[in-house]
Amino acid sequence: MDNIIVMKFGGSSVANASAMLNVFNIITSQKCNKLVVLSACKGVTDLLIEAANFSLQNITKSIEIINEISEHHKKIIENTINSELKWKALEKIDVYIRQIREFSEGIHLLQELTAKMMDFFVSFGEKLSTTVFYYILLENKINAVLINSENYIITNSKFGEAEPNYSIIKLKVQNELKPEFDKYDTIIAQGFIGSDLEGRTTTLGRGGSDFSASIYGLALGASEIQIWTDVSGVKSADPRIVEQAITIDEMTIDDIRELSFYGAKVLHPDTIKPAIEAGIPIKVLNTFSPSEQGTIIKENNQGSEPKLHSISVLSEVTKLHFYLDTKRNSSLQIVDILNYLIRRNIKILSSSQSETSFVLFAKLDNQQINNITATYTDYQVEAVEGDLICLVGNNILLDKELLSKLTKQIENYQIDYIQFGINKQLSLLFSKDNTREIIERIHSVIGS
């Protein structure tokens, strides 16, 4: 029992039949305890959201959808299962669809919704999926067990975007989930739900599937945790836009965070940052291509060597200029824009000023600039839209021979703005036009 893994397998790695077959073959080829967490099936979520929100107004539209979401289950289970296992493993998935029908027909009649109402709703997804596979399992012998997250994955009674109680959480499982070992080489769990102290099912929110991964991984004390999704690991650039596009074969939690901050499609960090901070590997690999190597997440890069090794692009940025008034403190009046932002919600991307000037980026509209420069007149204020790219690597600044590459692929073009060395790993550039080409072209500095 010495040696856990936790395996996560996110919606599309479960979407339809021959996908739950495959995960089925990648959890048996790996010879060791085993803890897996599943997603809803990939859209379930989404059309649970949907007939939850139907069932306000339009009972005979929530019912159809419910009724497409028992289909969807029933056809896997049609596909995957021949022996006497098929009857009950239908049977099951008929339990849980009286149980959303009758929810459904409950919000109706009250005509409320609420957010505890809705995390109740949608945690069918991950049920149901779960289910299926624990038969899956059945059907080809497999020695596992089914538990129920909402057990275990204690939280506040945030609904929606719940925070788990890790001291109860390590200690329920400890002393009740870990000894299941003894018994059982598998144990599948449903990722994204919980429940609070009074037994209310709750979600885990944004990447919910992923934190739980990562507080199962920590409180098992998992020797590793994977993360299974569609893509091969994190890429040095999003492959849509460079064909050339590699596996990074090693990155720290650091540089998830800046990636994703900064536009890059990868995992919300805070949701595996407990798993990191204990010292447990992180795993991204790819459900479809097993056999590639994928990327390791670790709390710390060991070494020093400057190395470019990811570009991200957060399009659609609005570059500010503020012209301060030279006769007024300029710190003040930083301070008073900020505030002005901070009271609005608006996050700042990244910003630099100097006695004169100060420039920030951040998301806005139309309604929002007009805003702005309207509250503002007593200066002058620029507002461009255009494309934020961001390279993470390690100690980018360090390298002058690395620096001197980037400033060459980039000369012949308009660079709006440019900040090396924001911290150890960050610099970002502003571009108004030709972003696609400018992408590629420090991406062939990659690994030169």
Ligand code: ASP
Given for the second form:
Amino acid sequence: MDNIIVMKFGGSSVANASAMLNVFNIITSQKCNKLVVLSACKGVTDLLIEAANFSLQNITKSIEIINEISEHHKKIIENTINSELKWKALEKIDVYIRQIREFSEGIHLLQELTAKMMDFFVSFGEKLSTTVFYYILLENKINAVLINSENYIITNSKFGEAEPNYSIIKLKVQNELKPEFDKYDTIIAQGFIGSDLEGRTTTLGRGGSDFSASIYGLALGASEIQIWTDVSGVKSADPRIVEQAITIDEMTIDDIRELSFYGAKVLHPDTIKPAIEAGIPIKVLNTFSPSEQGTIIKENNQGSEPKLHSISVLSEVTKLHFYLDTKRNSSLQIVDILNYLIRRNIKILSSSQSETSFVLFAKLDNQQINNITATYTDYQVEAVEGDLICLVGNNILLDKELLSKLTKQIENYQIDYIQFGINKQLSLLFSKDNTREIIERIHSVIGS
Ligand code: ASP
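Rather than the form predicted on its own that you just supplied, could I have the structure of the form predicted together with aspartic acid?
Below, the chain from earlier opens the complete complex, with every other chain and molecule after it.
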């Protein structure tokens, strides 16, 4: 029972019959104990939210959507299960669909839809997908059990964005769930859902199944967590911008944090943090190309070679340049500007200062820029729009050759701002034009 892995499959990995059979092949090729966390089939959570909202005003439309969800799951069963198990699986789906319909009618009657009710409503997406998949496993004589995550992922009562109670989860998982591996080698669990201390259904926020995998991995003391998606791990750049983008073998959680802050669509760092901190590596893999290595995410890679490994870009960013009043204390002026922005919930993407200047980057609309210039009439304020290019790597300042290669690639472009080595991971460049070309050129340094 020592070697347990957690395997999480997202919505597109379980979208339809052929995708589910793909997942079946992947999990049965791994010969160890595994807890398999599934999302709802692609699009189903959105449909459930739509159906719940329609329940208030247009119950006919709501029932239509629920029927569509029913048909979708039944079709997968028809295409994957031939034995008498098919009838059992269809019956289970019917039970859930009946519950959703009754709940929709309840919302209509009460004319009320709270966050608590919404959580219960959307929880059926994962309940349906895991039920279908469980019967596919049984049909193929796999020794599997289907559990209800509401019994293990115990959270607070922040419906829609619930937070896990790690100590209770650990107790339950260790005492009640882990022993199941004495009888079964595969446990199927719903991602995204849990329940509060009073047993009411909660959800962990949109895209929360990664979080579920991380929580289960931590509580089980898993040796590895695999996140199976529809891309081959974390890429060195957006493949729509850089055709030659490659999969990064290894990243740290801080790399992931910087990349997602600066526009790349990767795992949400907070959701994988607990497992990473406990020393459990997380692998990002492609369900539709399972032989590829994917990306492994670890806590840190201290001591490893300086390396540039990825680029992301945030478009339509404003660079604000304040020419400070040299007769006054510059730090106090900067604090005042920062306070102004923070009070208006403006997220500062980066900033730097000197005795005469304060430069910052933020996403601002025209109205916000006008308000800022109207407020700071004592200063000259310059606002320029452009793209913030984010280079994520490891200790690039330590590698003079790498730095000179980077500089060479951009020497013929008008770059409005460069900050190499903001921290161990991050460097930023700001360009007004030719962003695509600049990214392609910088990318050519990766792996060179
Ligand atoms: N089904 C949920 C969603 O669509 C959770 C997930 O897929 O991770 O947000």
